[in-house]
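First comes one chain, alone, set out as structure tokens in the form predicted alone.
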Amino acid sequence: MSMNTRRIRAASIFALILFHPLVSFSQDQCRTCHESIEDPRALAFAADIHASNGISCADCHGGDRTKEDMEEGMSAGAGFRGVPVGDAISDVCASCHSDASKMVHVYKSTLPLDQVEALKASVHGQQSVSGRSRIAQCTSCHGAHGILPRSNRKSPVHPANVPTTCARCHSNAGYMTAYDPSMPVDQYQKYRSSVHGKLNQRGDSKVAECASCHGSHDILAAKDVRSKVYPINLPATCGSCHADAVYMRGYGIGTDQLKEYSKSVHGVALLQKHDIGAPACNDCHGNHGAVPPGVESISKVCGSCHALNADLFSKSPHKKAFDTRGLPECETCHGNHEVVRTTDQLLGVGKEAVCAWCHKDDTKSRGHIVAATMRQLADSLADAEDSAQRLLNDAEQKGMEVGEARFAARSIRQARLESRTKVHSFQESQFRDVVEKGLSAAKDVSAQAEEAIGEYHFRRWGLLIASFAITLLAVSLYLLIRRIESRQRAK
């Protein structure tokens, strides 16, 4: 052997005792025990990542790793403290996965420092039935001694294999009701029906697993706020995959789903006025078995909120209709996932309204004359009620009290709320009969409001002759006054 290469392995050797202290270069006795009889943790433990990064069965158990002698190497006096049980197995790794100087360091690791506080944080890191340690430990999902990289195929914690090591507990109809009674555990079956679960059978390691949604080591309840699967959170944690262009290529669908939803009468009532009663992405699609839906389930699914719209269209002339040519029910008028805000103008045969899609400009076509019909009556009853509102509006100005009359007012709007309802019916008699009832309350409390109106310029008149008489009156007095004092001096 050269001086050269002397140099060099002795340079080496000083490198890795200098930098790698937890490497030792005498025999790792308790791997050397294990493995001549065949035990099958050591077996496993060959391929595991800490192995091939030095780490001995002593970094996790304790003990003195070099002793020949098994009673030496295990003794309370070498630090041997044997199988780490409850908090204590994720308490073992966190001694080096929280330690910056050991996992960049040493390892050059860029896994994030946090795991373990983050899985004390999390649903799984409360405490489990029997109270003495939480519900998860790292083991439980990553495995003992075989531990492999996320990347790698085998491991648990490789995006094809999540779902089925979550659903060793969340499958477990036993096991999870003894925690959440109310959870189902169908989520697993549910999810290998869905598209993303397709996919994912099929080794497709891109598509949403469980962890794509609701996170690994620091999976939140989904009715904390912080969650990713909260409701207003949702459609940002759907939009990671879903708005991304370059992640989305080869699937061969769209990504500005969330730019439309945001804009959606349903986004904004969900993303900017936070009411989380809201559907978002999942209201729609499903969660775990998440499916685009159908031309025949969009109505089940737009009806489950909307159910008397979707009652009334069902009884339509538009249901058959819609039928035989294989349209979307809802989604033909009212868009998926931009969904406007319904006004009078999407009603009748304009520019703007979606009946002249169909119902071209034709008045011999029934379709045609109904929808015209339809919108004209609704035009009547919104004017109906701005002209009574206006009158109300003047009588309160002029003083007068019309809290009966403004409390009547009510109807009329409901009258108008139902008349978008009955739309769906496509039936000009049902239609009619809403709007008639909501122009009867219009005439109604316009009446009361102008008899208040007149009232007021009753009593305006009436004070001003009044004030006159009273006035006039005064004045004859005062002449009356004087001219007996003046004869008075006279005499």
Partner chain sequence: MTESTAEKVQEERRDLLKWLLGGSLVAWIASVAYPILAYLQPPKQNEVAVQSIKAGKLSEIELDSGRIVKFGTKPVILIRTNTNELKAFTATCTHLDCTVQYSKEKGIIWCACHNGQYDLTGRNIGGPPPKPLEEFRVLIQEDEVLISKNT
Given for the second form:
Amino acid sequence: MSMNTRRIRAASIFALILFHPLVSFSQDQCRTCHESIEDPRALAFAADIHASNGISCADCHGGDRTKEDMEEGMSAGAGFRGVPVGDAISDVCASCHSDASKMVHVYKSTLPLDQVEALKASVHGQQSVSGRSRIAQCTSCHGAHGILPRSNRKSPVHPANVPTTCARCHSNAGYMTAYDPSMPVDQYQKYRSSVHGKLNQRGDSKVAECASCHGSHDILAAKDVRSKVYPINLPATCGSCHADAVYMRGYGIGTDQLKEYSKSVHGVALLQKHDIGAPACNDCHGNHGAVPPGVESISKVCGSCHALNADLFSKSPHKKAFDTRGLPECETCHGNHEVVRTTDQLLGVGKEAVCAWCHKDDTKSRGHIVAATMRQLADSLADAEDSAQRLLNDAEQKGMEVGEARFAARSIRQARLESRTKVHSFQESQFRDVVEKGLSAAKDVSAQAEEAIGEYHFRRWGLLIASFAITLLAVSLYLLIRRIESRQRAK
Amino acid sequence: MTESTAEKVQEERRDLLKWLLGGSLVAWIASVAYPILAYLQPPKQNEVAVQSIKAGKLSEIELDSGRIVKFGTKPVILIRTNTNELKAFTATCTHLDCTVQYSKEKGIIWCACHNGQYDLTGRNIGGPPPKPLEEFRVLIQEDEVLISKNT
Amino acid sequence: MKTIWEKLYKWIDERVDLADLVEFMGKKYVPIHRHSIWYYFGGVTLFLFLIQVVSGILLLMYYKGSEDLAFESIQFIMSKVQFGWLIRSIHSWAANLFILAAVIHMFSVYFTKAYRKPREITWLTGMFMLFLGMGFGFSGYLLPWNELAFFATKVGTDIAGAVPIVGKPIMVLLRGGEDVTGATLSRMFGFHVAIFPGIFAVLLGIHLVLVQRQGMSEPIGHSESGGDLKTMPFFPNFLLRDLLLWLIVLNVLAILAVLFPWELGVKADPFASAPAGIKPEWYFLFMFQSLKYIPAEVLYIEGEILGILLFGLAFALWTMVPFWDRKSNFGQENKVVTYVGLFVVAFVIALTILGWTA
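Having looked at the form predicted alone, could you now put up the form predicted together with its partner chain?
All chains and molecules follow, beginning with the one already shown.
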């Protein structure tokens, strides 16, 4: 027995006298005996935070610690229950950790009291081993006899050790298959390749480890809407560190990503419209393997959803030009976190347009001319659609049936959407083809709408003429009646 | 003398009234008869029946091809797969309402606007579409392909 | 010119003896007094009925009376067929004006007690035609198979179903099943274009023959007090005036139909929930609204049933007025009948307004 453990023991006994008046002052016979036979569990327990708080073996295993006689102390009569199995393990922990009268009043602990409850509700608590007990008990992560506070560098739940602790199960393909066959088991590997993982390995306890994003006792499946990593909740989870300027001090990266993302077309779609198809942070940066995308890989990242645009871009002359100049591909024009809904304003050489950033105003600059021409085409298509829609609305307002023309108007819209994609070819001819398709559709629709409006006027004029004929007939009938009656009177 | 003039005036007036009466009667008949006769002219377009439509002759549809047909006021895509199956889906992309098309090379339904992709059961398998395409029922009567709503 | 007409007249006259008819018409006189204006409403009602027949037949050319196609076929008529919008709009407007004219005609006959002996049969056929007219309205309302019509028919047939004993079978008969479905549409279509017109034609024939045969009724006391009886020949004076009024009605109808085209609404969906504020056609509104005011239970009888029975009784008594109004039959003024009539008019107008603004 080292000096150190003796000192702890002394302290714990002292603590017992002070704080636990119910326990009579006596030696802990369990430990005396088990330490003497060099039981590794008893030896480990000497360093346990519970031991230092005067908790004895008997508090978990039952029995009577005061009895010197083994038979007596470990008898059923003395309440000995041996090694708890399955859910009974966590129940033993809960008997103190969920009880405010012990935790707060006796041990003066500031630990939350709902940890075991949270565990039961978590994915680890809901899944079971052959229906008998929960997958994870407290001891699965915290250990049993050498439990250390989380702040202790040696604790398995110290930030530096969390990844390996989780990986014990989660990197074990054979083990994981039993519970969730579709779940990947390479998270740990990816994590170690990420910025977070590398810093973590270097002993930085501030960077994100598993629990930072997934939670600890209350871990929920990623597809659970309450989960911190459910797409809609994810930006806030990342932002809990990345948007905190004080916390992020020293890492040399900005902290306005969340703010910008929330305003972006992606952020609005995800956070406000709850469109979980929209990308959250991890969809571009990766989740376990979180790294910022490089200059050339941006179009691949964006292209995983915006495939057509990325494809056109890759074939366009811009691809090479951007890469050689080190310009981040999509980001150069669209921005990154603050990607906003694109409008036609982005195209061309105007004030809000992006083309002229490189293609300076110069009569010899082909790019400048093409940009201006493409913008002109886009504008003329937009105008054509506007005026066609206006005519349709006008006709509809006049009570005319324009369902057919409305149907035809779909292809103008389609051409506009297609043309916006086609911009990324940066080829005037390709762009012009799509625009002209739309323009001719717009012409058709306008003609149909005008016909309907013409029909409306035809109806009014028809009424006027018919009404005139009827009135004329009525008047002549009236004159006829008068004449007949005047003749009758004359007789 | 005065009597004869009065009679003459009367006579003239009668003539005028006769013309007025006759003329307005003709105008009235025309204004009533014209709409009715026009109404009875059968319209150029076939009458609508939107529960099901004829999509053309089977023999005219190539193997491994797709075509857009009008179903009421909505487009429907009819596909004859390379395994000689007939399939029909609403042709309105669930992303931004573009009209989809059949992509022969990939054997999928494809939207040109944002590269939305659907497999041949209408399931959205790639690109931005958030929902699958609604499927229609295809029937073949003799050589005629009929598309009807899946109820 | 004249000779052609004369020849034609002679040709027909030789075969069917037109002279008798002309003589009969020439001897027919229409009394002139301060209530003469009401004589015209019968003619206006007849004219509107003729318009309904013509426009209805025209609509039949394109209309399809099935659940799947009814709505679409009217959409087709209104958008694809030349002047289809006009024909449908006229049919809808004239239907409403027809009921209005018929109701005015009926009340004018009631207040002038023109139903009294010997014109009881004319009154009865007229009342039955009014009921049929409402039946036309009710059955025709469903034919476009739009949302409003669907639910109005549901409510209407529900009310019929509430009548004790006979109600349920009547409801099933009207609906062609337990619920309002495509079968109801087929049935209403049948009533609207075949059964009702058939019955109506017979009643109208009797009604018109009797009017011609018996001439116009004079208000009670008119012949005695007036002394000098002012009259006007039916032909040509009255007939031409009739025609003049018809032209004016036609013009009003054309203006209404073009400037206020009848809406088609949304296609009925039997599984959708009822839209807020569904109302029956305005001429059923007073009954619909009254039923709302009757308490749920009166003397162990369900309020709605009581209301329906009361309305049934009231309509029966009203129809039978020539048989219980003895005083008028003897040519004496019957103030009680007039007061009852005034009460009924006030009641109907008040509840229609309440129903309309509710």
